[in-house]
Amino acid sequence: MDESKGIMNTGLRDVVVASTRISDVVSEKSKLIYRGYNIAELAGKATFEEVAHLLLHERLPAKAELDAFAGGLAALRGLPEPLLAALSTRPADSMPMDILQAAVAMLANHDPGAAKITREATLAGGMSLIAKIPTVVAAWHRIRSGLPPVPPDPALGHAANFLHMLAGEAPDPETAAFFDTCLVIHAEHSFNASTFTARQVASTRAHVYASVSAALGSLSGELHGGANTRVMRMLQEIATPDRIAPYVDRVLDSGGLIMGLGHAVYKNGDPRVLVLAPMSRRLGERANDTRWYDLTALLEATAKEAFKKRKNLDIYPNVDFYSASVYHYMNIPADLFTPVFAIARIAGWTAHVLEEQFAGAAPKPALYRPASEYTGEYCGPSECSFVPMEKRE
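Structure for the chain I just gave, only that chain, in the form predicted together with another copy of the chain, please.
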């Protein structure tokens, strides 16, 4: 497998590890399908609650179903007091993704059904996490800012309620609708790194809290969910349009990458960008501050041209590239962009944990347990002989 005897690190790229009925990423056509629906159709038409229902129950809900589903989520939003007490022990400079990873594991402590690995218990735990992850993110932001957490408002939808809990006031309807659409298009993306982590942990018959906490660890990495925060930092570092071309040249000279450009799967463009780019422009126009949209669009155009000219590469922005300015316009702090990704993706993770543990013909899922090739040659071809400590050099 590895003639150089180095580390392969091919990352299972293009290896089909399982089948799924949840979503399809059609790379060459730049399409993302949730349970049969193209996200280009869902974005702006369906709410996050409708899409979460679609992902978990395999169909868009009728009105009465949606009312029950959304009402169920709204009723689960509050956090147990001891969890708020635990958050209050955390240093104010803690990284929000670390807080969220810990909080999700702790939420298992408050679910008497967590130890049961049944479809019902997993669905109940997943619903609780879909409802509570936004509350954890907002509560942590308030606590670290020295402010009391804002209780969830059951009269608000899922998206609007998060912005309300974060800022202490309800967002205007257009911002709420845009944020809702952001959650819809981030809700699911097949076997990406964090979802694969969730499935893998679930395959050991660990519970949904353990699986989702693990997925959050995966999402925190800068090559995955951490990228949207880094796009914003990059825009802030570039700061003015005249510095874009030198920045792109510098990155290309050093063989580096530009955060938010390129995607492991989409080779001809990420369909979510078609939703986010106009949203960023509109939010900038409304705020009379198109600076961040303009910088993003100019960076895209400049980098595209430079990669084509210097490397003959067609490069496209991915979901993180325009979500950065969108969230910035919504007054979400940059270090919460990745937790906001989690607020959406928990719907997909829950669907995948359910599928991993309970779907399919097999009576029980097989644990993910790959093989590896041993390339250590510490004592030549044979085993090392134990040397007592006094004889070691």
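Please supply the corresponding structure for the form predicted on its own (the preceding block corresponds to the form predicted together with another copy of the chain).
Partners and other molecules have been left off, which leaves just the chain.
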């Protein structure tokens, strides 16, 4: 807080900037709501395609609607050859989020309707991005690994298809179902940084590709995306159960953070953890290697006890804490965890772009333009006087 001016520089926390019909984060009750549906009701029951339809069209689809929606996505998954050629020119050590952001911007060049700011064109562009972002992520991983990209398989669902394109072979049904559930619970989360970025850009009447590219730029920052990547690296650093307690003590003594613990919104626990933790355990059991789940669970218990003892605080894991081991068990490289988040969240981003631009009968006329208060200096009682170069000391 700037006490001299009374301005709270808190990143707009608790400042309501717009209304939305898309989702609600109920902090005290630890609930996440999509279009009126509790995420606990959707996870493991509705597919990602169903949830994407819900977010975009405000209702769960009937069977015929779902078939058409899923078929539409399958038909759009392929990438333009010039884009694949461009990916092959990128340095292999490029950051995956930079590659994805650039690819989304380039995809606008291959959509003849991109510049039309209509609901129909925006929805079509959003559908194309929902379909193509998984293909971009998988293709980039194959290219940087010196392997040919695997073309999408129209016979596979959205989740299974990504794992197939990444690994070169179709996943088993249970793994595919688990990944599908991961996409469902990551698909939307109200006005977080990347979603607000997408809406802010959309408010200028920029096209959906620009809005999503900007959202990806926001997500690439370590204060928003990448936490589960750092959770996985933390687990690999700890390595064994006997090193957990010393690690927690060392972090707390230094005033540091234990990645994946605590949440800016949920006060009594992130409801998505209740989905991910059992999933991690099951995947570990299937792999005959439960160490990553075991380390995560023991770290959670140890850290909770330490926070309560030292600070009299209750702390809870967030969605990143267990998703790290889940994705690791699925053989997804750690530096792709944030792009995988984008594979899911593109459904929410598209819904927000549509709502921002077309919430009523006509496009919204207002764009975001928050006020600020100048705290710089003046030269005495008024503005500074310009001094020519030859007279400046």
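Rigid core: the largest C-alpha set superposing within 1.5 Å between the two forms. It should be emphasised that the depicted structure is a prediction, and the values quoted were computed from it without experimental measurement. Residue numbers count along the first chain shown, from 1.
Peer 1: Report, to one decimal in Å, how far the Cα of residue 380 moves between these two forms once the rigid core is superposed.
Peer 2: Its C-alpha moves by 4.5 Å once the cores are overlaid.
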